[in-house]
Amino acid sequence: MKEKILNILGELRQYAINKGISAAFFYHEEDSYLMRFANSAISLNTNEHLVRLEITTYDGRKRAEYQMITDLNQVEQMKAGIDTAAEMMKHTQPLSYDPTIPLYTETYADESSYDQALAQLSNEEKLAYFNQAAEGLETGEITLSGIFSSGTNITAQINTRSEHTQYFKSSDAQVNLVLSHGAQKWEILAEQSAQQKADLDPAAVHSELAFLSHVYTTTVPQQIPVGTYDIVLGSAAIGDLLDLMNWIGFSGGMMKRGFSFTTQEQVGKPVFSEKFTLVDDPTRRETFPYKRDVSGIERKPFPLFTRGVFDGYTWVQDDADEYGAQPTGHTVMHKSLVLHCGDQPVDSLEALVSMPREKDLLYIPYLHYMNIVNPSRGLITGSSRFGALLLKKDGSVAVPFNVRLTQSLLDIFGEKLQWLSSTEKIANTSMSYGARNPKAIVLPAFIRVNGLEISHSNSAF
């Protein structure tokens, strides 16, 4: 299959050259599988195989892009797409800068993030995972829902500047399991990310769901007052916050457009807590990494914040062209973010709950309905959901109704950051819209942030 893909890309390249067209080709192929549960039964079990081809044509400062869904047996259709892109370019306005067509100096292929056992996981194995993860937790009132998404992702590139190609293949799985109470309306969630079959651990999911289910079924939920709380965030919430920072924290193009809470003057200066070290690290297989970007730049660990100090911006090729910057190897479908762990020995929710505490702690494992309020201030908003707990100073545990947090990332990861756990977890931040693009962030299992304000508190779930 790999050879066929690259041969067809070579044929398309030659077709463009013969017609005097400067062009770049981005090939994306996905083999996606989805098993969905609702009301403790399989509600959907489906798969799809899609091939996308993105054709970009160039003429000086003019550029046009044409995307199509096709298959490897439709070469003539792909060639017609080249003609369409070339025709479109005649009607485009010139850019204010010279766009770069990458020059690949060697052929490169990376299949190290592919695990055939995970990619070809059977329906029986997925069902067995669900059954083990939820064993003994469903009742007449409590039902199971969730998804098991898995598949294979292939991307490849070529252009008319050289005959060399790039090729990447990866496997991935994302699992979410939700237990919900029909009468009380609460929901608890546990999730898992996998790059290879050995990453799947239904027993860990069962342990987390069992603990939360016990608390939620033996505790009367309550509305908590608005105000200031010391908050412990779970790995999923941390991952979503870092995912937003990916857009408004260290992108050079976003900074130039006024859509960032950092400035060029802050490079080399403290921005966050000295406990905060964030790296884009394509050596971590759990993040489904790209070890070279679309421009052909070799990707190595790229420090973003080291002990709170801002190391510098990431630059995709097109933003670098527009603003006269140096590209940093970040023209990829996603980065490979790694937030370094701290020294707090908390490896599980049970361990967090059993910790002695001098004041109440609010535990928020997931943030829901998240959005950016003000990018230049790093201000985001999101509500708690799926298993929040109020850990009282007397050692007891309460269940709060959902609350809303509206806070700046500069506060969450700044001076208010109290500790990070020493245990590492993987937060899968993949989206289910558009082309398959598995992504995950390596981070601490928990972080504690003191003095964050809860702006709204619901009176029901």
Contents of the next structure:
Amino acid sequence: MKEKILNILGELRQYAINKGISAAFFYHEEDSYLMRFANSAISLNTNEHLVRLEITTYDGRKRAEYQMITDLNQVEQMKAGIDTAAEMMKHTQPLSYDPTIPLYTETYADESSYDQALAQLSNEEKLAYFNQAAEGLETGEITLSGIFSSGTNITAQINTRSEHTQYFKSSDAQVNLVLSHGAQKWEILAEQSAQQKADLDPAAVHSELAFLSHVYTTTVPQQIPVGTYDIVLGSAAIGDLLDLMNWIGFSGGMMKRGFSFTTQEQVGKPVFSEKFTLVDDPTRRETFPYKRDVSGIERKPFPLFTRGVFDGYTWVQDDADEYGAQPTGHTVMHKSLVLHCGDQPVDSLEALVSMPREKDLLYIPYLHYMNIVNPSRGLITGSSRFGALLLKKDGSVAVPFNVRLTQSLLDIFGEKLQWLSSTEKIANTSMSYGARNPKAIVLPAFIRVNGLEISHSNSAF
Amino acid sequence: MINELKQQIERLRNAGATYVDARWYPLEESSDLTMWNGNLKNATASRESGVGVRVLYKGAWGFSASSDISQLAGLFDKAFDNARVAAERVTFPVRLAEKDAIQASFTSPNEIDPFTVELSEKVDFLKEMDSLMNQSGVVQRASGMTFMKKQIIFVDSEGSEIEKKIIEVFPAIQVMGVDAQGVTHTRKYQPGRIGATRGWETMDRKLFTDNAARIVKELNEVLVAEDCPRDTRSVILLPGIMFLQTHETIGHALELDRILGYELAYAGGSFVRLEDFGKLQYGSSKLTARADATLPNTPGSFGYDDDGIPAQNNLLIDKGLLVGAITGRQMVEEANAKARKPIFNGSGGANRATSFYRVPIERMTNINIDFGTDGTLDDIVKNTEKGVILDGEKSWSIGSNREQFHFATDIGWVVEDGEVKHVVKNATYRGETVKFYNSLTAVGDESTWEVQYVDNCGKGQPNQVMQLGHGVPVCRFDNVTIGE
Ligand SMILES: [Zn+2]
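Switch from the form predicted on its own to the form predicted together with its partner chain and print that structure.
The complete assembly is shown below, putting the previous chain first.
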């Protein structure tokens, strides 16, 4: 398959050269499977095999792009796409800067993130995983929802500047299981991310769900007062917060366009707590890493914040071209974010619950429907969901109805950050809008943030 | 091709499938242009084609899609295999509400196919808008247009054959500026329904010119404005935010699949329960909401849904009382069975898929609020003692059961003693859905009613985006928390 793909890319390149067209080609192929559960049944079992090709043509400062969902038998259609992009380009207008066409100096292929056993997991194996992870936890009232999403992702690039190609192949799985109570409407969640089949561990998911389910079925949920709480965030919540930070925190282009809470003057200065160290680390296989970016730049660990100090912006090629910056190897479908762990020994929710505490702690595993209220201030809002707990200082545990948190990332990861757990977790933050793009963040299983305000508290689930 | 699809459908029926349909997209085209500070950053065209096959077997769904239509039998087999495995875990076997077999076609109204317009003309339009917005106070300006054109052929095992040809046009312009505190503010203009058709002819220069001037002026007012106070007062929502309020807390809350728990792994549920239909006072008596897919010329009107059900106009909330939902064939059967009474009389015709490679799910059509009898915006302001007028969606965050929400808007105007006083920035408001709609105390007349488009509603797994509409008037709600 790899041969066929690269041969076709070579043929397209030659076609463009013969016509005197400068062009870059980005190939994306996905084989996607998703088994979806709802009301304790498989509500949908689906798969898609899609081939996408993006053709960008250049003429000095002019640029146009043609994208297609096609298949490998449609080479003539692809060639027609080159002609269309070249024709469009005549009618565009020049940019105010020179766009760079990457120069690949060697042919590069990376299939180290691909595990055939995971990619070709059978329907029966996925169903067996779910059955094991939920075993004994469903009742007439408590039903199972969730997804088992898995697949193969191939990306490849070539352009008219050289005959060299880049090729990347990865396998991934994103699993989540939700138990919900029909009448009481509570919901609890456990998630797992896998890059290879050996990462799948239904027993771990089962044990998380079983613990939460026990607490939720034996405790009467309550509305908690609004006000200030010391909050422990779980891995899914931390992952989504870092995903937002990736958007408005350290992207050079976003900063230049006014959508960032950091400024150029802050580079080299403390922005967050000194407990906060964030790296883009493509050596971590769990992040489905790209070891080269689309510009052909070799990707190495790239510090973003070191002990709270802002190390600098990431630049994708086009923003770097526009704003006169150096590209940093971040012209990729996703980064490989790793938030360093701390020294708090807490390796599971059970351990967190049984930890001695000097005051009440609000545990929020997940923040639903987060949005950016004010990018310049890093202000975000979202609501707790999926298994929050109020850990009382007397050692008892209460179940709170969902609450809303409207806070700045500068506060959450700033001076209020109390500790990070020494145990690591993987938060899979993939979405399936558009082309398959598996991504995950390596992070502490828990972080504690003191003195965050709850602005709204529900009176029911 | 249609005959081959029919043969494959027949083959699976004979092999034991209870229902089969296929959606063939011979060609879907789109085009995206984005200009940022005078740079044409994005000039993209795209095409896709393929087939999606849905199979119901022993009460369970299987789906398969491919852009490679040379292996049709294999594609149908895969969908059937997927259904066979799904049938190993069934709790409520899927049943589909009765429908008539239909042979029909639908074409969305347009005068000028935007794909026939020269690219240079489109670029010129953006350049013109860009230079109009290049004014003092504006540090970033963006303009863009998206065009879509799709042909969909639907064939099912019950004898329906429907062809749809749909064109969409989604333009937008926006300006940004930075205030003295270093905070970025935005004003934008996104036209909704402005005529009887939605082709290139809707790119009306005068309309865009007027609105470009307006958003530049309003941005400059925001940049020097004081912060929105932290307070409890009336909010007067203009259509530029009322559409999203409606979308998030009426539309999504009343999708029957959410109510029945089919979205719990991702989008969330709904505070609405089956026993609430005909009983829950969702809002004050001034609130009448409907799902109207018959409203001419909006992305929420598409002739026939992807179950092959004709467009309908259904009441959702009648003078405050909850009476209906956004429904498709599968969910109405399950809801009626679970409620042990007929709540829904057949499918509401709202099952739609975003592309050939996604399965249809319940989607908003045009979720509209009927205009009221409380006069013009000026009349409503005159009758407001202490309030704030809000416009422009900036951020939105909603509880997982749509029971509470937090919105930020691009601009606010403080109202005191029946008069507009001054502009405020960083305006936000939040509330609890049922309490909020029951505090609806004024609904503007027809002069305030506008149809706004949504081009990016996300839902489902695998994820899907959908285009739809909201016809909404100016609405006033009392005792609302603002400024948090
Ligand atoms: Zn939506």
